[in-house]
Every structure is written in C-alpha cells, then in structure tokens.
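Below sits a lone chain in structure tokens, taken as the form predicted alone.
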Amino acid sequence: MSSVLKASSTTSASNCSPVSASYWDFGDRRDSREDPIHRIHSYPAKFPSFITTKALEHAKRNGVDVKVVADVFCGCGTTAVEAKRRGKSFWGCDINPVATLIAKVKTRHYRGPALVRYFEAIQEGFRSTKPSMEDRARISDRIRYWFEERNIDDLIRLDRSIRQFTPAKSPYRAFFLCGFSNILKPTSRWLTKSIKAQLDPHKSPRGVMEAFEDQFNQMQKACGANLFPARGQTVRIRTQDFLASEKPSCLVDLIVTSPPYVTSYNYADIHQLSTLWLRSATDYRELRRGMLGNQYGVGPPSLEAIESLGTTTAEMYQGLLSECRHKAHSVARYFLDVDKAVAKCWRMLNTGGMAVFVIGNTEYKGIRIDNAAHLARCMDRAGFCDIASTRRKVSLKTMTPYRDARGRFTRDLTAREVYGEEFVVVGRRS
C-alpha cells in the first residue's frame, strides 16, 4: 500500500491538486452559522454544509464537470440541499425513513400562504377532535414508556389532524409530519440532548401544541429563506439500503457522503420515537438489520472474509474478540459492508468522477478502530486513483466534543473528548 493510505495527514497520489491541511476545516464567514434549513429537525453527526461546497470547488479545480451529485448515506439531506442550491442534480438514499423524510422536506419549495392555510386547518382539527378508544388501543407499550398519557392523547389528535387536512403523499403532508417528528423528544421523557435512548424521570415534557406551533414557525421561516435555482436540476431521494443490489443506482460525477461510524451512533435507536409514531415500522429494531455493521440476527463473518480485508483489520478483529465477541463481529461486518459500499460508489461514478468521503475514527474499550485507513484501503482495492486523506477539525458541531460519565454532551474540558477530528478521503475514477 502506498503512503496515501495512512490517513494521518494530507497526502496525494498526484494528478489531483493538493489541498492545504486546513482546507476542509472551516467555510467562509457566511458559513460561520449553519443555515436555518439545516436546523429544522435534530439529527446527530451532521457534517457542515460547507463540506459539499468545498467538494464541488475541489472537483472543479481538478477538471471534474459536475452535473450530478450523489450521497449514498444521505442522512437528513445536507449534501442534497447544497448541491441543489448550486444548480446540480442530486441522487441520494438512506435506509432510515426519518432521515429521508427530513431530506425531502429540506429540498422542496413551499408556498407560504399554502403552509399557513394547512397549519390553521390542522390547529382547528386538533381543537375539535378527541382520541377514540381504538386510537388509544393502537398505542404500543414502547410509546407509553416514553410519553405521559396527556401528551399521548394530544399527539394522537395532532397526527390525525395532519393526515386529515393535508393531501396524501403531498410535500405539504411531508412538511407537517417532519415537524411532528421533531417535537417528539421535547414532548417525551427522553433525556434532553442524549444520543442514547435514556429516560429522564425528572423531565417536564413540553405541551404538544405549544411545541408544534414553535416548530411550524421555525420551519416556515427556514423554508421561506431557502432559495433554489428556478429550474434545471432534479432531486431524487430514496429510502433504501444502498447495498441491497450490486447494480449502480445511477451514474454521477461527484459523490459526497459520510458512512456511519462503527461503534458510534445507533440511528434506529435514536429515531425510534419518530419511527413508531410515523408508522415507518411496527418495531423500530427492524431498521437495525440493514444498517452497516448490523449485529442483530446475523452470524459471525467468516475468518476468510475478514482476512481478505488485510492484516491490520484481521489483527484489530482479534483484539476486539478478546473484549467482546458480538462487538468484534459487528465491527468486522461493518468493514466488509464499507468495502462493498466503496466498490459500488466506484461503479456509480462516470469516468473521471470524484468521491469525497467524510469519516472519523472510533474506539471500543481502548482498542482504536481506524475507519479512515480502512476506507482508503477499500478505495485502493475498488480501483480509485489519486487517493488523498486529510485530517479535519470537527467544526460547527451542534454539540460539544466532550461527554460526561453518563454519556451526555458537556462543555467540561476535563471530560472525555469524542469526535474532535475526522478525515476527508478523496479519490477519482480514472
């Protein structure tokens, strides 16, 4: 392997223009605060929007004529919004239906008067309806665990009103369901700002309609200020497992994406309230099965498959086995999945196209898991050329990079630091 695969600093294999060590760290002054459209729904581990802008600039500087951008782990649609703003067509997918709902809403144009009319109708419907015994009977034990009875009744009323007064499958229904989704944690007993499913027995949940009105006002302002070019680009966002097929979903010129970090966030657990209320699944744990590194209902990977990823990966796997077998199996499956995803990304690119991956390293019980170096090795195996890896300071985080003993984010500088840096790994299809 060449030194370009070490993922320790900025390196380049050479036909690409090199970037400075700080190129990916910060945007310009206009990016000092994230755009309101990217704050309409909470979402963990979003990368800042300027990453897409800089990726487009870097691609242009290296002779890539970008017409179509893709994000194969599109999350809540940061890349989609920024690509559309710059007149590029976009294709993206994510296995998480909550993520794709947010992404679709963020990339739509909404007429202000229509939003107000629908909102007023929803308010009136909320005031005039009451939950039936059948409505209450359909509420799962899991929802009852998180919500007080009063708020369960009010959420039933609000959900029914949204579905009654907005057209089925319309972008306006999606808009209000997105808003509904984002008030679920504040109106529940979920521990505020926790990235784990954790109950706060001392929390006083917000009132449902009060929270929804504030959410509507925020979303209305954000969408009103969200300006896109009048025409010329298409946006396609799919709820699907990127690895479900070998065939490329489309051909693109630039991929900007951030795979989930192994041993980090469990998106199925984090979004369980939305998954259950929006009826995306009868059991939120169903969504775990298709996620990278899934450890549920799957046997251990074969030793032959692990060894095919290289000596470094095999040694790390052996180290994890001594600490926790199921975690070791999960990490190994994650690495195998990343290998498949990178190969499929290569097949999606037009000749001369570029891929920009944002990824961070993690650890488990003191064992370092070098996701960035593994990703670079996968790119080399897949056929990427001009592979370069740059260390990036994590900036514009909605949460601080420190966690206390309970796992909550804190500003205490003596606490455990997490995710203070990540890597931007770039490659070309020759």
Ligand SMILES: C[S@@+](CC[C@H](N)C(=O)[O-])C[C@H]1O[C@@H](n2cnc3c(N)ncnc32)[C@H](O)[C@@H]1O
Contents of the next structure:
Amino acid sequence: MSSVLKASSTTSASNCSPVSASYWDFGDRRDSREDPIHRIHSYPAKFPSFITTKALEHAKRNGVDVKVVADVFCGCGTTAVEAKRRGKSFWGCDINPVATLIAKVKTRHYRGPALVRYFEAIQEGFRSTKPSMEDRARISDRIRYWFEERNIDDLIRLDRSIRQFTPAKSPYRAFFLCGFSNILKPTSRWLTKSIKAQLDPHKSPRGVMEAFEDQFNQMQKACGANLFPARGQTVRIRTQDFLASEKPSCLVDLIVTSPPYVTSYNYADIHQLSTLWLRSATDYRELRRGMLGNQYGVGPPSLEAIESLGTTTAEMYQGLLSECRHKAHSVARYFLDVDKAVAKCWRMLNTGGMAVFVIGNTEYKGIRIDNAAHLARCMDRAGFCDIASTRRKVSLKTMTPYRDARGRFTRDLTAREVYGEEFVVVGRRS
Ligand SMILES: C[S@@+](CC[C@H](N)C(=O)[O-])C[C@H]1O[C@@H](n2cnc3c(N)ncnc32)[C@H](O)[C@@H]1O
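Based on the form predicted alone presented above, generate the structure block for the form predicted in complex with the ligand.
What follows is the whole complex; the chain from before opens it.
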C-alpha cells in the first residue's frame, strides 16, 4: 500500500515525469472556450476537452506509444472526439443510451449538403403532418407532466418526420434525434439548468420548431467539418454496463475516464425526457440499474466485502450508517463497483499503458466521502504502478461550483459548495 498516494496531496512523486501543480487546471490557451462540438448537447459532469489533450501529452512524455484510447464511462464523448481528432483509435462505452447517442453523433462524418437536404425534408414533413388519436394515446403521463399539450403535439410531429425522412440506423437519423433530444428541456417545463428533475411552474417553454431550427444551425456548424476516421483508425462506442462482463472488450494504450461520483448526478433521472421520447426505455427508472453511484434499490453489502476495501473505507461506512443506512449502503456499493471497474481497466491496458482518472470527492451530512483516495487504493490493489494524484481546480468559467437549495447553479457563495476541485489520478500497467 506504500505506493498509494494520498489523494489530498497536491502533486505526488512517481517514476512518471512529474507535472506542475497547475498542469491539469487549464488547456494550453487559457482563454480558449470549448470547441462548439462539445456544446451540441448538454451533459452533466462532462469534463473539459483539454483533459484528453493533456493526458495524451503526459503519456507521450512518459514513453507510452498511444495508438488506442479508451473511455470506459464515455458520457457525451469528450475523450472520443479529442482522441479521434489526434488520429487515435477509440473504444468507449456508457450505460446511458443518451450519452452514447451524443458521443456517436460527435464523432461521425456528415456530408454538408445531405444535412441541409434532410433538414428541409424534416421541416416540410413537420408542416404537413398532424398527430393522430393513437399517437396522442401513446404519450405517457410522465411526458404529460413535463410538457404542454401544444408542444406534445409538435414533438410527435417532429419525431415522426425525423424517422420518416432519414434512413434508419444512419448517422443522419442519429444526428437529428440528438438535436431532438437537446430541445426537450427548453420546450418543457423542466426547471432550466437544474440537475434535479424539477418542474418550473413559471416557465414559458420554447416553441418546438423554433428551438429545433436553432439546434440544427448550431449542430451543422459544429459537426459539419467532422472527418472520416483516417485509414486504420476506428471509433467504437457501445451502450453497455462496463461492469457487466469481467472480460475486456479490447486492449488499449491509454484510458482517460471520469467515473460518476457517488451521491452526485443521477443520470437516469436527469435524462428522463430523452429516454422517454427516444423510447430507450418505457420507464426511465429502468436505466438506474447498473449505474455506478445509483442510490435506488441498493441492499446492505456483506461485511466481508466492506472489510476487503480497507479500514479507512470501513470506518467511513460505519460513520455513514449512523446517519443514514440507505446512503451508507449505496456508498459501499459504489466503492465496490469502482474497485471492479479499476481492476477491469488494468486488464484492458497493454503492458506499459497508462490510465488517467478524473474524480471528485463528495460529502454527505458532514461526512467526507473521499472518492479519489479510494480510487487510488483500488489502483494499487489492481496492480497499477507509478500512481500519482494531482488536485485540479474546476474552472469557474465552465461551472459555478455552488448550488442553491433547489439544485440550481448559483453565484451565491453562501450556498452549498459542490465541486471547486477534483483529482486527476494517474497510474501505469508495468
Ligand atoms: C462523470 S460522467 C462522464 C462524463 C464524460 N467524461 C464526458 O465528458 O461526457 C460518468 C458517466 O458514467 C456513466 N456510467 C455510470 N455507470 C456506468 C456503468 N456501469 N457502465 C458504463 N457507464 C456508466 C454515466 O452514464 C455517465 O455518463
């Protein structure tokens, strides 16, 4: 255990060439905004794209010859886009179908004139269609809860038109469904920018077609210049539970990933509008199953399993038990899952390969949940060497790290702090 570094340290020594304290804080151009491609669809806890650039640079400096990059919790495809751009092959997965839809759309090539042609056909189809009684009858009460009648009708028309005028399973169908997905919150009564499922009774939702046109223009500019993968380069993105099988799907040289944080975002609930409209599940709650950090339906772990995680974790678990049994169980389940995920990452790496994990700590009723230190311990147990943990500042430009009582971002510094900092934990397979 001696090689495991305390995640609270600023930078830690290892055989890897050291990085400066601020290495992971900024991209090379400090004033640079994220490339528009990273803004085509909102996604919670997306990390900045320069993390991948820095990870590639760090790997190269340490002699890792990177041909294949993986992100095992790929979210909306930030790592995928940056790895592809730099000529690397990519393998990624996410359990959330909305995430993999966005990631695929961001990494595919489109012909500009075809995009415009499909868009015009969809607009025309929208104008000339009306929802039938059956269409309306199929709309669930959950959808009715979020949307006004007029927008429900317009969303039915738009959805039908996209499916009618784009070839099934084509990148173009995915492109327009991704756009459709991103207008669902502005056209509903979902509390704007909230990361909790909350209704805003005072909101005036946007009109469907007006929002879709803006969305198309934004996506066309952002993705219109996407290239085909180079010769020999592959980009594979799967919708799957990374922990469903122990066997790695492929071997890679560099993993850049950010596991969910426990007691943090609930991805199934946050994406319920997209899940329901895109018919990824009849009940969005089905998607909670298998999600790391999920707090629903988690039973008590065995004592043996908890003890296998070490004394620090076992003590934290005991502390949480006295506050809330349910929360304690979900934190324990999360820690056990992270342990499995890290071991699987080790098995996915080629000899000499590197893994870069980005993770933040959380807190519950004053009990600190040190996700980063736990991750470093799991890496040690899995056989990683040269483990080093660096604290990185979460840029205030990209995210205000405070939330008010309703879960909205706020600049009120007296509100509950969320993520002012996080950790980049690096290790290698020797
Ligand atoms: C912190 S986010 C990753 C964000 C990503 N780095 C980006 O820039 O978009 C963590 C992701 O892990 C996914 N996830 C949770 N449990 C999973 C599992 N068992 N298998 C695969 N993905 C999972 C969530 O759906 C979420 O997208």
